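Only one chain is included here, represented as structure tokens and corresponding to the form predicted alone.
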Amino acid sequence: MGSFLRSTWTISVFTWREGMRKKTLIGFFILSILTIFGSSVLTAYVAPTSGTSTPSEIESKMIKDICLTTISIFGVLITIFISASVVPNEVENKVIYTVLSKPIRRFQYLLGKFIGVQLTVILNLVLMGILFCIAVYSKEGIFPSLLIWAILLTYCEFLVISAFTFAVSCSATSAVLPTIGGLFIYIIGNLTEYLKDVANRVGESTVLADKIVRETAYWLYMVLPNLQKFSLKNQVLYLSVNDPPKDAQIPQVIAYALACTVVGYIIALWVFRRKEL
């Protein structure tokens, strides 16, 4: 058990290392950083100084609404980028070879190569939470546990949606598929809601069509991940930095994050195994 523990852990540092060395997760940090900074600059000049709320009310909302987008967009990018190409790269490079010859199982291999992922999207993760909640507190003077919260259960949204891409690259000899399946992985998690939205919309109708329609949104709806699951946007914008969430069942929604990280990887496993190498 100690040899197996210390080979995965070996094998995701090295996946780590490899990771932080990319230019272009460097250059998606780099431009994060450069637009959670600037949120502050640029709030000065577009909020308005009318209405209900205060000026400093409005830059502060801004400054949150810019930060946690930026954390989103790019913490998405990063995530779908490593996952999709950490094993096809060695694959193409014929890494996978040298280390699969050692005595080191295919499991423990793809263990330690996912272990290694989520620890490049959660140390650019924490660094961009950190540079958010200082632009925060900066600006109100509060400690954001509210944000911390946020950060979390964006995590655990990069997590779901790192396990399924990863199953894809597994399948790939190349980073170009797994990055358009995570993408695709990403953009159909948020529309998941929508399907629950069809399925009630159709109501008992008895025409065949519509039952077809019924059962089809219902049951994508029940297997597709449904990303909307870890949003507290709305909750950071609109309650104070300082407030717990409100209607956010935490501790179901990491459950959730996990199953669907299992189902992701026990995908990935199976995948892999069947694979030529």
Given for the second form:
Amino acid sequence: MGSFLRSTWTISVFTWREGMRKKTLIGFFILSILTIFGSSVLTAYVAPTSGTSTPSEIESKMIKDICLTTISIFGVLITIFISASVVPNEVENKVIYTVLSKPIRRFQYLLGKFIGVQLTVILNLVLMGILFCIAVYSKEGIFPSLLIWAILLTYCEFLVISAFTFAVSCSATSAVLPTIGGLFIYIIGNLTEYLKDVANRVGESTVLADKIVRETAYWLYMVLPNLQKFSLKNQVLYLSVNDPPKDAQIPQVIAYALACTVVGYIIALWVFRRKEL
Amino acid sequence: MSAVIETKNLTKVYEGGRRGQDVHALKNLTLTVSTGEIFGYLGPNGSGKTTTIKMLLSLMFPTSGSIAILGRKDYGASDVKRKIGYLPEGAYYPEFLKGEEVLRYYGQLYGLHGSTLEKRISEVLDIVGMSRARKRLVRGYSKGMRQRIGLGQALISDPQILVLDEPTTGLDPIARKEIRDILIRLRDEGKTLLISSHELLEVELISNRVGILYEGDLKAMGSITELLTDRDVTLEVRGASPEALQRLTAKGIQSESQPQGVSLLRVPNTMSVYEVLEYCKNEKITLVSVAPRRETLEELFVRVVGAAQNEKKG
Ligand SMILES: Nc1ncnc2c1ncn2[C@@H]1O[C@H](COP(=O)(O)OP(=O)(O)OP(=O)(O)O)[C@@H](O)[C@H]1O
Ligand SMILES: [Mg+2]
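Here we have the form predicted alone; I need the corresponding form predicted in complex with the partner chain.
Below is the whole assembly, all chains and molecules, this chain first.
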């Protein structure tokens, strides 16, 4: 058992070290850092508009909005990019031959790779998050605990996207298809609420076409991961930054993310188990 | 001698996109590699050597037939793989690591760690002659250096079985000699080696047994001494005029001209050496030497593969 964990961890650390050198990833990361910094500088020049808000409230809301959006977009890009590429790259550059010929089981290899991807994603997110918190703290002077919850849930969203992108990548021969797949999962995952709307709006109509639409929409809603569950954006924007998150069932949401991840990993394993290299 | 690697009716079909596009890469291969021998696995390009080797390492799976390694049918199990070192065809190692880090990584995958691993890394770097380049990035390695570090990762766990897919391809003559010596030393330590190669001279020098594959069929297999029995005698002569050689050829004695007026005459099976010597004496040809000659592995290879090709054509 000890050696099982040790070898898995070896693969994770290796994947992480390799991941942190990817130029695309470093590029995304630098861009996000610049945006987060830029937002604090930029907002200082925004003139107060009418209304009851004070200039400093508007300023801090803008910072929060820009930073959350930045973290979400760049974070997702980094996540998709890295999850889509680790396995196909290793197949392509044939390093996988030397790794899988060692006493390493395929599920162990995938586990190591997946954990390595998570280490990379987490490190990026933590760095961006710290800068975000510093930016907000320097404006408001209070510890932004709500942001930490928001970032935690953002990570859960990344985890789900990562798991499904990873699953797609295990059947692909290059990183292109899984990257597109990952973006697709991200977009669809954020639209699943609409599917429920569609299902409801079709209503109880007994026309065949309507029935098909309703059933399809309903099933897609049930099957696809719902990424809206992970967003605390409205609370971050409209509540005070040291408030606890309001009526978000955080443990349930985390459990949901973990369940989605397990499903993603099982799909990945099922695809990869007998893959010919 | 017990069988270390055993395949029975091993067959591999790569499925093509359309009907009739399937590649039958390996057909009913039955092969045994025994303890303490170097088995030379030969065959033209695309004959199925790499396919066989990948199946032995569970990188691919047989379409039918069976494999047993060290008597184990579950040859993909971790405790079996722990005893196998593998050098894949071509050399691909993590570019961003240093030479010693590559060995450390693979050593850890074998479950080695701590001072045992560090000691082994130094030993292996020494064996493959890479001690001086151990701190350099793989990115900056030459082809031969990559091949050496590749051999290093195959040796890192001191495995009982070595499966090497073209270990000397792309190496200079000195390096080849060094690698050959390493392989012989490993065999003398009691390891079992399966080596695929196109370097027939080399294989002849080090192998105990060889197998020749052609389009997925094993066309010949046996020990070097068994397979290369076709002995004849060659006379080295000097001062033979072209006309004299022509007259000899007419009598069925093949000749081959060499530099500095030397010619080689092959004594055909139908004649005795004395008969040929008599002809030489009549033609006033000077005898330099008489030597028995064994068929080379290259000749065997050409003969076996050529026959297989003809059989396919007609
Ligand atoms: N992944 C694959 N998909 C389809 N066909 C393949 C695949 N790998 C190999 N083949 C085919 O299987 C046959 C055997 O290939 P293999 O690589 O085993 O040959 P080899 O003996 O190692 O040749 P070489 O000496 O050139 O390395 C070839 O016809 C090749 O085209
Ligand atoms: Mg080959």
